[in-house]
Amino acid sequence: MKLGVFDSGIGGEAIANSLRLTFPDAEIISVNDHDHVPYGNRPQTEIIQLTDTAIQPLLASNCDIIILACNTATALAIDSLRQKYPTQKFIGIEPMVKTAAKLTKSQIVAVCATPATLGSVRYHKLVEKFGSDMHIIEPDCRSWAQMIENNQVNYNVISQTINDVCDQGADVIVLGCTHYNWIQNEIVELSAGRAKVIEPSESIGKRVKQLLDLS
C-alpha cells in the first residue's frame, strides 16, 4: 500500500507520522509546498493551482490514495481535484464540526481555522448541517501557520486566543488546520478542565481502511 501525504508547509508530517504508525508496512510519501505557505490567506483559484502542482509527484508515484493533510486545500481545491483525476483516491481533512457537536455540553465550540477555510462553502455546509443548534467562536487564527511553520510560535499569542473562546464557555476546540497539531500539546494544557481538544488524524486512518476495505 502507498500513500501519499501532501500539506502546504509541515503540518502533514503529524498526520504521515500517525499514518505510520497505524499502518506500518505501507509506503508513506509526504510532500509540502513550503515556499507558497501558508496557504489559508490566498484566493481560491491559487489554492488550485499550487495544489495541483504540488502533489504532481505523488501522482506519479501512484499512491493508492492521497492525502490533503490541508483544511484549506481541502476546503478550496479538492472537488476540482477530483474531477481532474477521477480515478485518482483523495481524502480530505475538514474540521470537526460534526464531531464537535456531539461532544459540546454547553453548546459552544470554537473553531481554529485559517480565514480561507472559514470563508469556504465547504466549510459553511459543515456549519450548515451539524453546527445550527451551536454558537461557533472563530477566533482569528491567520497567524499561527506562518508561526509553527518558522518555528517562532509566539505562547503569549495562542494562550490569550484560547484563553478567551474558553471564557466565552466554548467546552470543544476544534484543530482545523494540521499545522496546529505541533503545539496541540500547549494547547490541552491551556484549556485543561475547560474545553475538549479535537482533531482529525485518528478519523483518517479510518477512513483509509474503508476506502481500501481494510477493515
Contents of the next structure:
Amino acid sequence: MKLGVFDSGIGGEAIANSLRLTFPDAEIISVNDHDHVPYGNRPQTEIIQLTDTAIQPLLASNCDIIILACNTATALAIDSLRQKYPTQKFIGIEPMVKTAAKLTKSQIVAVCATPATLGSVRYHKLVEKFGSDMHIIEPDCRSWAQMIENNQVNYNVISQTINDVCDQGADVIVLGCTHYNWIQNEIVELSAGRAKVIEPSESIGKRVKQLLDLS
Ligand code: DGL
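Complement to the form predicted alone: the form predicted together with D-glutamic acid:
Below, the chain from earlier opens the complete complex, with every other chain and molecule after it.
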C-alpha cells in the first residue's frame, strides 16, 4: 500500500508519523510546500493552485490514497482536486466539530484553525450541521503555523489564547490545523482540568482502512 501525505509544512509530518505507526508495512511518501507555507492567510484560488502543484509527485507515484494532512487545503481545495483527478482517492482533514459537539458539557467549544479554514464554506457547513447548539469560539491563531514551522513558538501567545478560551468556558479545544499537533502537549498542559484537546490523526488511519477495505 502506498500512501501520499501532503501538508503546506511540518504539520503533515505529525500525521505521517501517526500513519507509520498504524501501517508499518505501508510506503508513506510525504511532501510539503515549505516555500509557500503558511497557506492559511492566502485566498482560495492560490491555495488550490499551490496544493495542486505540490501534490504532483504524489499523483505521479500512483498513491493508493493521497491524504491532505492540512485542514486549510482540505477546506479550500479538496473539492476542486477531486473534480480534477476523479480516479484518485483523497482523504482530507477537518476540524472535529462533530466530536466536539458530542464531548462538550458546557456547550462552549474552541476551534483553533487558520483564517482560511475558518472562513471557508466547508467549515461553515460543518458548523451548521453539527455545531448549531453550541457556542464556538474561534481564537485568532493566524501567527501559529508560521511560528511552529520556524520553530519559534512564543509560548506566551499560546498560553494567553488557551487560558482565554478556557476562561470563556470552553471545555473542548479542537486543533483544526495539523501544525498545532507539534504543540499539543503544551496545549493539553495549559488546559488541564478545564478542557479536552482533540485532533483527528487517529481517525485518518480508520478512514484509510475503510477506503481500502482493510479490516
Ligand atoms: N497545517 C495546515 C492546516 O492544517 C495549515 C498551515 C498553513 O497555514 O499553511 O491547516
